[in-house]
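This document starts with one chain, in the form predicted on its own, laid out as structure tokens.
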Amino acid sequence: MTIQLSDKPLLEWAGDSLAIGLFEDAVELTGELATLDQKFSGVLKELIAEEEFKGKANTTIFTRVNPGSAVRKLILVGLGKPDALKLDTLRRAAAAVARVAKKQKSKILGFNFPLWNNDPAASAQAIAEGIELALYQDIRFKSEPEDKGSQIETVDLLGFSGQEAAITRANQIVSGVNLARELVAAPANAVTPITLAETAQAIAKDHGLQVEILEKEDCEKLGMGAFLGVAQASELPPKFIHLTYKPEGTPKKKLAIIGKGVTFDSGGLNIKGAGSGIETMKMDMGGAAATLGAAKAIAQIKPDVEVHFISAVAENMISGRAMHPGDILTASNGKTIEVNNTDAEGRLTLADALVFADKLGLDAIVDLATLTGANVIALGEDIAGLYTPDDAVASQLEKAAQTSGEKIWRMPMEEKYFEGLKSGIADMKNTGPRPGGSITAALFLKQFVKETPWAHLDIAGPVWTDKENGYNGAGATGYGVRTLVNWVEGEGSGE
């Protein structure tokens, strides 16, 4: 599929389907749209009346145009209230149109959408992202595709002439999102610590990044006892991934993105029981997937920022070598941890990754992890929890998320809750009491960052969806990639 910019006037465009965005309670046809309606013998006005179309966000209606017309079908999509228009409104509306057009077997699709904030570049990028994200299909593990119908071949964005760079940027970002989707969706016998490291090496080779893969022996020399404690039961070796993007010249800042990379989580000796969702634990490397997806996108966009992409990758399995409940592990900063639950393993891998990043002399660190069910209970399945003691980093991430359309909510870092993590025989336990479980998890991670401004994103909810949601079909969402790219570039709000 090719998304291209067209300077052809609306009244002269020809193709299979023409999509028109209309605001809520403002569906009266005026100007060019009134002329277009006359051209098509009043079909638009008639369709709006018959379907009682009000222009509510993401609602769609369509109709066939008279035979012999230059346009075969018209698609109307609601954009909601004009004063509530956001970039994500355009992104979601474009996704809705793309799905309708595909079902209608349209090969050539045109878009006539308004601008957000008089910004053609941001608007074109959001529309392109919505189209590409909605039409993504993962058929790697099917013997033959279920959908054998015709596909959209060309998309024309009308009125966006000169915004080629915006389309290129959308393609680059979506390539990273789709990589993250593929990594999360793949089963644990396909995405292992070994293959995840190979993916990082491939990104480095294809896009000119530096790559360092620390093996078990390297991690032992660095004293990564928390990470290696999680990895010790698996037959597969752990891999510590460190990718680095460096711009030409002096970077304006240096950042790190750390992703939890547990490629399968059995729970360890505290094994996940019936109803625990153990069959979904291939998703427990969603943070690492977002990290590598962001690496792929950022390497193509080439911002003037140095970025380190880090993941301590392992399986959490059961064997005669497994860490026991009650074991004490020593992290690479010397902190000792009493393991009172082997199923709280992600924070152990992140602990050593945070210590590693903290020594790199960075301006900020963000980690992402499918860390706690408690965060899902607090914020539901669509919203990630943001935990940080640093207001500046929090503000940056909130603005980056607004532009991307990915939802986050800042949660409290209630220091007194750390009392629940105190151990009588070690510096801390790896889990606290059930109340405030996502907060105590963040407070645990905080113990492993000494010098660098830091934020933690708990993405346990939005990394996966069970039903079609906006521009995401059911399955892996690639959550976090777009927000991370915006954060690295210092992108502002899409409100």
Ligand code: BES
The other form holds:
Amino acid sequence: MTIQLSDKPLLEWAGDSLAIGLFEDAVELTGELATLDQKFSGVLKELIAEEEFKGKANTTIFTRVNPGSAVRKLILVGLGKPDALKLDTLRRAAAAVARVAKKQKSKILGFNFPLWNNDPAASAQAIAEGIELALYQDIRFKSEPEDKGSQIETVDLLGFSGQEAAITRANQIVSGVNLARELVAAPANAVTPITLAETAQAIAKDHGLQVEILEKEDCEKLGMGAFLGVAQASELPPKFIHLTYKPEGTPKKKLAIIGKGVTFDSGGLNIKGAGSGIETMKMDMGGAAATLGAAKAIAQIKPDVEVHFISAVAENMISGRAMHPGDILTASNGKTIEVNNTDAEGRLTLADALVFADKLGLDAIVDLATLTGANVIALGEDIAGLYTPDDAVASQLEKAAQTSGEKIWRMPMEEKYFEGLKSGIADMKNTGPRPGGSITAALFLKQFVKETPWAHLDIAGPVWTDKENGYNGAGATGYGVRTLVNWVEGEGSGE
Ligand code: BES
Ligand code: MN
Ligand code: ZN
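What I would like now is the form predicted together with the ligand, since the data block earlier showed the form predicted on its own; can you produce it?
Then the entire complex follows, led off by the chain already shown.
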């Protein structure tokens, strides 16, 4: 499928399906649309009346046009109230159209959409992202896919000529999102610490990044006792991934993105019980997936920022070698941790990754982790929790997320709650009481960052969706990639 930019007048466009975005309560047709309606003998007006179409966001209707016309079908999509128009409204509307067009087996699809904020580049990018994200299909594990996929060959964005760069950017970003989706969706017997490290190496090779994989012995030398404690029961070796993107010339900033990379979380000896969703715990490397997806996109976009992509990858398993609940581990900054729950393993792996990144002398670190069920209880499935003591990094990420359409919400770092992690025998325990469980998890992570401005995103909810949601089909969402790309680029723009 290619997305093309066209300055062909609406009335002259020919193809299978023409999609028209309409604002809420403004569905009486004027100007060009009135002429278009006349051209098709009033079919648009009739359709709007018959279906009682009001232009509400995320509603679509369509109709067949008289045989022999230049356009076979018309698709109307609601955009909500004009003053509430967000970039993400266009992204979602484009996705809704793409799904309808796929069902109709359209080959040539046209879009007549308004601009968001008079910004043709951002608008074209969002529309392209919505189309491409919605048409993504994962058939890797089907011997005979029942869904034959979209037949769309070309998409014309009317009125967007000259916005080639925006489409390229959308393609680059979507390639990263889809990589993240594939990594999260693949089961734990396909994505292992070994294969995740291989994926990092492949990204490095394909896109010219530096890559370093620390093996277990290397991690031992660095004193990464927290990470290695999590890895020790598995038959598979841990892998510590460190990818680096360096721009040409002097970077404006140096940043790190760290992702939790637990390729399967059984819970360890505090094993996940019935109803705990243990069978979904292949998704526990969603942070690492977002990190690698962002690496792939950023390596193509080439911003003026040095970025380190880091993940301490392991499986949390049980065996005769497993951590005992109550074991004391020593992290690479010398802090000792009483593991009062082996199922709070993500923070143990992140602890050593944070210490590693903190020593690189960077301007900021962001980690992403499917860290706690408590975050899902607090914010639901769609919203990531943002935890940081740093207001500047918080607002950078909030801005980046606003543009990407990925929802985040800042949560309090209530220092007093650290009391819940006090241990009688070690420097801290790895879990506190159930109330405020996502906050104590963030406070735990904070113990491992000394120098660098840092933020943590708990993505346990949005990394996966059980049913179709906006431009995400049911399954892995690739959450985080788009926000990370925007964040890094924003830091490189010198604003
Ligand atoms: N990987 C889980 C968190 C999770 C839950 C991710 C739901 C995705 C969906 C994490 O390692 C975990 O088990 N957390 C525990 C912490 C508890 C033992 C303090 C939890 O949230 O129950
Ligand atoms: Mn766990
Ligand atoms: Zn986990």
